[in-house]
Structure formats: C-alpha cells, structure tokens
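First, one chain by itself: the form predicted alone, in structure tokens.
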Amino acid sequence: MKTLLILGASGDLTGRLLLPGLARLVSRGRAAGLTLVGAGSDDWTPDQWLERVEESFADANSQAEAYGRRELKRIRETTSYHRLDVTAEGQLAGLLAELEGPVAVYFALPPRVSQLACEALAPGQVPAGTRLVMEKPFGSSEESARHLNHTLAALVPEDHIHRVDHFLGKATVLNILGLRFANTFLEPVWNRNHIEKVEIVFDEDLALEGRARYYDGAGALRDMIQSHLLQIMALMAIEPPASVDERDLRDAVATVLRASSIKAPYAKSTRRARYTAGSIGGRKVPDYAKEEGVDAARGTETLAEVEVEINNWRWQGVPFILRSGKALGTKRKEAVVTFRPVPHLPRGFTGVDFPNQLRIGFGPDTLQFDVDVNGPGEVLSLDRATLKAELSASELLPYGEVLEGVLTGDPLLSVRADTAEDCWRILEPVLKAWARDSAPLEEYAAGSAGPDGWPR
C-alpha cells in the first residue's frame, strides 16, 4: 500500500495502540514508502497532529537502526491531517480522490460510525485497490454483521476487507498450529476421547480505566468473548489445515464455528458478574455502577463465563470454557487443556490425584505441560513435574502485525465475513437472554478471583 489513511485520528485507539505499532513496523523496513494521513472530526492544526506522531514514534526512533530512524523521519515530515467528516456525504470520498493510491482505510471509529461512513461511500467512489479496515466489534448482531458485510463487499472485494483481530498475533496463530500438528504424540490424543475440558480465559486486572463510553455499551462478552476467545478457542479445534495460508485456515476456522453453539439454560452455561470497590496492587478501584460515565440501570457485565459445545466428530461432549473479565486480582491470558485421568493406576502408585494439563499462554507466549513423574526419594510416590518452554514471539507489536498484513495485502489475520456473523449466532441467544435476567449478574470485589462460588 502507498498511503495509510487512519480515520478517528485524534482517538484514543490512533495514539495509544495504532501509531505506536506502526513505528515499530517503520523502524524494522518493513512498510517502505508509505505516507501517513489522518482525518478526524476534531479541528486539530498540523502541528497538533504532528505532535500526536512525535510522541508515539518516540519509543521506535530511539530503538531504530539508521535505515528506520531515517524511515520514521520521511513519515513525520510527509504526514498530514484533515478535518472531517465521515458520514457526510461527498467528504470521505473526496479526500480520497487526493491521495495517492493504493489506500488503506482504517477506521479508528465506533461501530455506528464505521458503519455510517461505508454507507455514505458509493462503489465508484472507492479507488481500486483500496482496503477497508474495520475494528471490533464488527457489528452488533448477527443482522447487522449481515448489514455491514453487504455494505462493504459492494464497496471492495472480501479479500480487501480486514476484519481487526489485534489479539490474534500472527506468532501466536502460527504457535498453536505448529504445536499441534508438528508433533505426533500430541495431535492423536486432541480430541474427546482423551480431553476433557478446554478453558480459554483473558483475565484483566486492569479496571475500566476510562473506556466507559464503549466498555459500558459493550461488556466483556461482546468486548472479548464474542471475537477473540471464539478465534482462539476455532485454532484449538480445526482439523489439520492443508496449509497455513490465508484460504485453508480461515476454511478450518470457519467449520469449527459453523458446528459451535452455546446450549440453554443459560444459567447453567453462562455465568456474568460486575465488579463492586476494592484494590488491586495497592490501588483503589470504585464500584464499577459509580464509575464515571456508566449507567447502572443497564446491568453491563464485567466478568463473563459460557460454555460452548463444538458438535462434530472429535470434539462431542467437551465443554470448551471461555471467560474474561476486568479488576481481578491475577491477569492471566492463556488456553488450559486438561486431560482425562488415566484409565487405571497399577496399585503401589501414590501422590497423584489429579489430571494433566497442557497451558499455552499469551503475550508472552509460553507453553507449560504437566507431566506425573516418580518423586525422589519414595520411589512409587509420584510428582507433578512442569516442562516449561516460550515460544516464538514476534519483533512487532499487536496493532504492528495487524498493520502489516494491511499493508502486505495478507488477510491472513482479518476475521471472514461468514465467521464474523456466525460469532454473533453463537452469543446472540445468550445476550437476549441475559437481557430476560435468565443468569443472574452476580457481584465480585476488584482484586479478587471473581465471585464466591465460581470454579478457581
């Protein structure tokens, strides 16, 4: 791509996540020769604009070799801003009648915002080869993921739209495909016949820090669980891709949803809290109802639990648990798979009485397996001993990854159209039943492990 245009430029998202993941992939020479432009609703002069720049290439420029250092220097002396708004008609579709082409859209914008400004764009008004990059969450619904889909494929073709799923690196996805399907004492036991349960869980310590705007009208099952916990729990699932390019995973990734459900009662497969005052490392958190810009009256969760069934051939009856939340006590990002105990242990043998599990975490990646082992000294008295590894972890940061497969034309992490409307079929029955109050929003103190009750 020639030109990156970012709208929403004087967001949050643009200062704290976009631009910095973008110095780090200048400062590598890996986007050559792209210009930056931002466009915004706010007024801001060139020079506030710039500043916004300066102080988000900081950190790359003070890192980068000479051939980077001079890379980030040619984008802040060519970037520019222009004032704008999106969702009138004829705006967005002049500014990029100017830029030099091709162009890569990216859409910093809330959902309703995105959405309003594709549909104020006419197919001729989008050059060729322009891409569209579209944040989470993609849609609100099954229907207006439909929508929206429509509205972009008349603009571009599928493979020109990208999909942000910033928490599905391009090392992480390539750290579960290789562990699972380059050893081959792992891959014929992956199934229900020796798992028994696989959890997948982001916990945050990390309160509302602000975001009550979105994070209030969202939660945390459609902010985490509804996009990247089904990504993650899709990749734990597939069958054997026949590659690891774009098609054939995104093929598997789509089969494994399309048989993925989340079965009633809900309040026997879903569980959802909010968190009430308490500290977290020495620091206070208020009462996430008095928090500033929330309304109570909605009931938003902040900690969410559901269990979904996968209903093919290898994985029938094993529940797959995905959970994340806000302000608890211990952040952990990661994917536990337990297996079945062992089918008999000859009498003698003493010391274990639980499962093995395998761990893979995130960011950093790491894998953990636990394996039972003769302990010292009492020979027939077993250990639990951890074999402990980390994997491959990428030079770039999340939103660095996402923007180089932009840039490179790589839809490889870019969720599909189909797969993005059938995240929402998976949740959507579970969203309309907690708004019945069919599961009950129970309470948890921040910095705790969530609500007395729940599996630790």
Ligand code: NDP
Given for the second form:
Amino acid sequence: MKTLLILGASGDLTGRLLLPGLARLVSRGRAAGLTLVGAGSDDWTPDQWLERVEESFADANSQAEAYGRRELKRIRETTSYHRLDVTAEGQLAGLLAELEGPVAVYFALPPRVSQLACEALAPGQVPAGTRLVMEKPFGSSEESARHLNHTLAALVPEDHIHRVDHFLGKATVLNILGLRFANTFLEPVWNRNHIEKVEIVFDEDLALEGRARYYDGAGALRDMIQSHLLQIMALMAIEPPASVDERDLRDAVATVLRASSIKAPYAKSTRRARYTAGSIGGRKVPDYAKEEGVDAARGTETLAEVEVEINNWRWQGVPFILRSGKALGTKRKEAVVTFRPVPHLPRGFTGVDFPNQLRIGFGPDTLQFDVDVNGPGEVLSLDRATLKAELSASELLPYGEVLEGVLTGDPLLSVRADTAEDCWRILEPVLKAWARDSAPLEEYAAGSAGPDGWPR
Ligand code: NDP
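Can you now output the form predicted together with this ligand? The one shown was the form predicted alone.
Next comes the full complex, and the chain you just saw is listed first.
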C-alpha cells in the first residue's frame, strides 16, 4: 500500500490506538514508503493534525533506533489533513482520486457514518487495488451486516475488505493454532469425550470511562461477545486446517460458527447484569445508570454471559460459555478448557481431585495447565500443580498487527463477510429476548466479581 487514509482523524480510536500502532510498525521498518493522510469533518489546520500525529508517535519514537526515527520523521513530514464530510456525495471520491494508490481507507468513524460513506461511493470511484478497512461493530443485526456487505462487495473484491477484530492479534491466533495443532497429545482429547466445558472470559476492571455515547447503545453482548469472543471460540473449536493460510483458516472458522447457536429458554442459557457504584483498586466508580450520557431506561448490560452450543460431532453437548463485563474487581482475559474427571480414581487417594484445566491467557499470551499431583509429604494426598509457559509475543501493538495485515494485503486477521453475518445470527435471538425482558437485568457492585449467585 502506498497511502493510508484515516477517516475520523480527530476521533478517539485514531489518537489512542491507530496512530500509536502505526508508529510501532513504521519504527520497525515495516511500512516503508507509506504516506499517511488524515481526514475528518473538523476544520483542522495542518499543524493541528501534525500535533496529533507527533503526540501519538512520541512513545514509539523514544524507543526507536536511528532508522526507525528517520522513518517516523518521514511520515510526519509527508502527512496531510483534509477536511471533508464523508457522507456527502463526491467528497471522499474526490480525495481518493487525488491520492497516490493503492490506498487503504480506514473507516475510524461511527458505524452509521461508515455505512453512509460507503453508500456515497460509486464502484467507478474506487480505484483498483483500494482496500477498505471497517471497524466493529460491523452492522447492528444480521440484516444490516448483509446490507453493508452488499454495499462493500460492489466497491472492491472481498479479499480487499478488512473487517477488523483487534482483539485477535496475529500472535494470539497463531499461539492457539500452534498449541492445538503442533502437539499430538492435545488433539485426541480435544472433543466432547474428554472436555466438559470451555469458558472464554474477558473481564475488565475499567468502567465506562466516558464512552457512554457508544457503549450505552451497545452493551457487553454486542461490544465484546458478538465480535471478539465468538472469534476466539471458533479458533478453539475448529477442525484441523490443512494450512494456516487465509482461505483454509477462515473456512474452518466459518464452519464452526455456522454450527453454533444459543438455545432458548434464554433465562437459562444467558445472563446479564449492570454495575452499581463501588470501588476498584481504591478508585471510586459511580453507578453506571447515573453516568453522564447513560439512559438508564435502556437497560444496557455491562456484564453478559451466554452459553453457546456447537452442534457438530466433535462438540455436541459441550457448553462454550462466553462472558465479558466492565468494572469487575479482577481483570481476566482467558480461555479455560475444563476436562472431564478420570473415570475411576484408585481407592486410597485422598485430598482434592481437581479437574484438569488448560488456561490460555490473551495479551500477554500465557499457557497454564492444572494437573493433579501427589502432595508434598503425604504422597497419597492429591494436590494441584500448575505448569506454566509464556507464549511468544508480538513486537507490534494489536493495531500495529491489524495495520500490517491491511498494508501487506493479508486478510487473515479480518472477519470474512459470511462470518460477520453469522455472528449476528447467533446472538440476535438473545438480543430480542433481552429486549422482551426474558432474562432479568441483575446488578453487581463495581469492583466485585459479578452478581451474587453467578459462578466464580
Ligand atoms: P469518535 O466518535 O471518537 O470519532 C469519530 C470520528 O468520526 C471523529 O473524528 C468525527 O469527527 C468523525 N466523523 C463523524 N462524522 C463524520 C463525517 N460525516 N465526515 C467525516 N468525519 C466524520 O469514535 P471512535 O474513534 O471511538 O470510534 C470509531 C470507530 O472505531 C467506531 O466504529 C468504533 O466502534 C470503533 N472502535 C473504537 C474503539 C475505541 O476504543 N475508541 C475500539 C474499537 C473499535 P468530528 O468529531 O469532527 O465529527
């Protein structure tokens, strides 16, 4: 790619994640020859844009070698800012015609604005080789995701559309695949005969942090489970692919998601809750419902849990429990595989017989395997030991990995069109049931482990 055009240059995503991710990539010499262009509806001077770029590049610049600093300087010296309303006919097309191609267009815009911007483009106005990068949430229902897919498909080929899932850094994806498919001992037990349940958890200790405008219309189910956690679930559950190239892997992911559903009654297969006032690590957190910009009557959940079934030979009957929430006392970002108990524990053993658990931590990627061992001193007494390993990390930030995929034309980390629709298909019955209040909206104090009665 010759040019990276960021639409929404003044937005939060651009300043906090995209530009720092880009800086890390550039400073490692992995975006040679790239020109950065920012665009937004604000009437910014070139200096205002430059100031934003410099601020976001500062961290990478201070850590870079001489070559990296030169590259960052080159980007700063050649970058430009353009004021435009992307939804107005002809404006984005006009800018695309001016830029040196091929261009990657990053829609760092509110989802509705991204959709209107794509609808304002005609196929002939998008030069060959252009890549379109769409942020989450991709649509707001199966129908709207399909509609957006149709709009995009008229503009560029599918392999030039990147539906970003930044949660899945390349290292994390490859770590899961490496663990599962480069070890003979796991695959024979990786099925319903030996696995009791799989939990995928993303608990944050961050609260709303001023993001009511977006979050109150989304909630935990749409924000985290619809996109990120279903993708991780699919990687944990796929059949062994012939290769880890884009086609084989994305086919395998799509097959798992097509077989997945959440069964009624939703009061049993799902839970939702909202945090009330509390404190996290000595920091006072106000009641979510009273936060500025929140409409309490909407009943937006800040913690969601769903039990997904994968209806195929390998996984029939194994619950995949996906949970994510805000303002929780302990931060957790992991997949936990719980194995079935042994069929017979020889008489004579005492102590606690824990189930074997394999825990894969995400960002930093870690692996922990809990096994029963004979305890110290009393050899017949069972005890738990944990085998630990740190998995390889990427030198890029998550958004650096996303951008590298876009700039090198690798769609591996992008969600494919059919999968984007399927993720909504899986969750839509739950969203409808919750809108009818079919599952109670429970409460938990900020800083706690969740509502009383939920599994710990
Ligand atoms: P913001 O509201 O902070 O920024 C949106 C940007 O879009 C602003 O720069 C805004 O400019 C610009 N904009 C709005 N309307 C137009 C228009 N008609 N023409 C040109 N520019 C316009 O949103 P975020 O940065 O938080 O989010 C952007 C996207 O990224 C969303 O899809 C979000 O879901 C996703 N995302 C965000 C994350 C985050 O942490 N922020 C994390 C993951 C995904 P102006 O203010 O001048 O109107």
